[in-house]
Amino acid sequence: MITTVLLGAGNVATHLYKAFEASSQVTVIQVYNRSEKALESFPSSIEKTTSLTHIKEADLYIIALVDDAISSFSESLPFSNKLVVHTSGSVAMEAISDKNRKGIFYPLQTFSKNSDVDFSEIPICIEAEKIEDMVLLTKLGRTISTKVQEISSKERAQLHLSAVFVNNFSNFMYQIGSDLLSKKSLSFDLLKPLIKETANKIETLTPSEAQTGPAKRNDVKTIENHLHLLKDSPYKGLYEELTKAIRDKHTN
């Protein structure tokens, strides 16, 4: 049985707790958070603490905090020579304090507290300084996911950048679509089948093969009509930039 302590009580920690508790090979023995209020979302059966001096002995400690807090928080931990990992996609493993053994346990997914996810399909990106720690992280990852992969900090930074494009930026496109529809009192639900089909297509096609639309086919008239509709919109410039980028990419 792998014993873990979660250091943080946000979205990532909440979902990791649920995934680990569903496994027979790992147990969360404690959750730490500076704010007692945030710990209330965890069940009463799990031990919680707001004090670093009361953190229990475990096989590994998982820092699930905002990126900017990882380095200073790891330095404040009151123990040494333990395996300490973080869950960030963009922070290098070296950010963890040298007084402990370092590692990465990065689940590549977007998390919202009230939205359930299937961890078995989530890639778990791991990294460690020592072979024995890599073995432990591999074992831990496989208790909740079928997709565990060793990835260096440099590779993970590029992966996280790509994830921002396909997740955060694409979701902002949804917000723009919703804003434009609301001006005509139309429901965003009208776009949901299109969004699902766009996502489904990349299961069998490359993104380049799946690209459609007026920019790819250089439909000048349609593009001009769209720009006319956007003449007073803050999104006009973005439409022009994206249209140019798609044209440039797909023009021989």
Contents of the next structure:
Protein chains: 2
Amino acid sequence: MITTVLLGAGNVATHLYKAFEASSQVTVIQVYNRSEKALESFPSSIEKTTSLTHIKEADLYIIALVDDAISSFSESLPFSNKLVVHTSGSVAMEAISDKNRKGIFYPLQTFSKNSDVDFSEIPICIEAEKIEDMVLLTKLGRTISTKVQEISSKERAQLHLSAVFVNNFSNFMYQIGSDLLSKKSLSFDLLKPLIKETANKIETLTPSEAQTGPAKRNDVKTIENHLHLLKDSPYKGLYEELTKAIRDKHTN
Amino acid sequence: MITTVLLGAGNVATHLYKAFEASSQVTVIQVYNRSEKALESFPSSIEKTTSLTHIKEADLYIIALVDDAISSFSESLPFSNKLVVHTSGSVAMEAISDKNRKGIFYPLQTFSKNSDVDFSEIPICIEAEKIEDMVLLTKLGRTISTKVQEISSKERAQLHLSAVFVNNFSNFMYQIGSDLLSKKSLSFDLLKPLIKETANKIETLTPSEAQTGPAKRNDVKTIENHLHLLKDSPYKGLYEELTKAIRDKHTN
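What about the form predicted in complex with another copy of the chain, after the form predicted alone?
Below: every chain and molecule of the assembly, starting with the one above.
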């Protein structure tokens, strides 16, 4: 049985807690958070603390805090030579204080408060300095996912950048679609089956094979019609840039 | 029983054919295409022709051709006063020749050769000049989908523009993610669960609620790290534009 303490009480901590609790091979023995408020969403059966000095002994400590807090928080931990990992996509392993053994436990997914997550298919990207810590993190990852992979901090930075494109920027494409439809009092629901199918296609086709539309086939007339519709829109520039990028990609 | 003739043999015609054949209230009595080759993918049980003069009598004729061909093709049809509709998102109803009754039957979805489509949730956007034609198109739409909606040519143009953002441009975000990962020899499979969840979130959250990431929270340090990683990439400009657009949207 792996014992762990969660340091933080936000979305990642909450979803990890639920996933670990569903496994029989790992137990969260305590959740720490600076403020009491955020701890309220955790069940009363789990031990909670707001005091660093009351943190219990465990096999590993998982920092699930905002990126900027990771380094100084890890410095403030009142113990040493323990395995301390963080869950961030964009912070290097070296950001963790030298007084403990460092590691990464990065679930590559987007987490929202009110949306349940099935961890079994989520890539868990792990990294550690010591071989025995890698073994423990692999074991821990496998309790919740079938996809545990060793990823260096450099690779993880590139992965996180890619995630910004496919997640944050794709979601913003949905935002633009929604904004454009609301201008004509049309429901965003009309686009939902298309959004779903766009994502589904990627299971069987490469993005290059799945690419369609006026930019790909250099359909100048349709592009001009779209730019005319966008003439007073803040999104006209983006349409032009994206159309150009797709054209460049598919004529090379 | 509604009888229809399909004019064209591409992706839209193929998927519409399959959907109609699964319904007991509509029958495709013939498929026309200029070249014999594309007709081969249709089963031998269906009557096929490459000759305009051999097109049979039906309740309606569905032009499923590339946008540019619709107008002149509709002009070349050797009959008049029949209901002739097209399936394009971006071509106005007026593009159809005046000698026949005009209409639109636009399924708002992306169609690929090797990817089966469940029409039941796909919005079917219909338009016609005459009330009796609207009734027929509504009836036809309902044989394959629960979501049949009257949409004017102007609304359809905006819908198609929105579809370019959520489909073509989102897919290009996947392309960028794939390109960035291949630079570090990382598998695109790592991003697939994230892509799926990004699209799934839209079922329960608005795009604005679902938006996360460094641009939304104005995380300057992470943005700078990403721009550094992109310094020799053709996608640096897009990252900057999209980050700015998200920031503008979420600070207003």
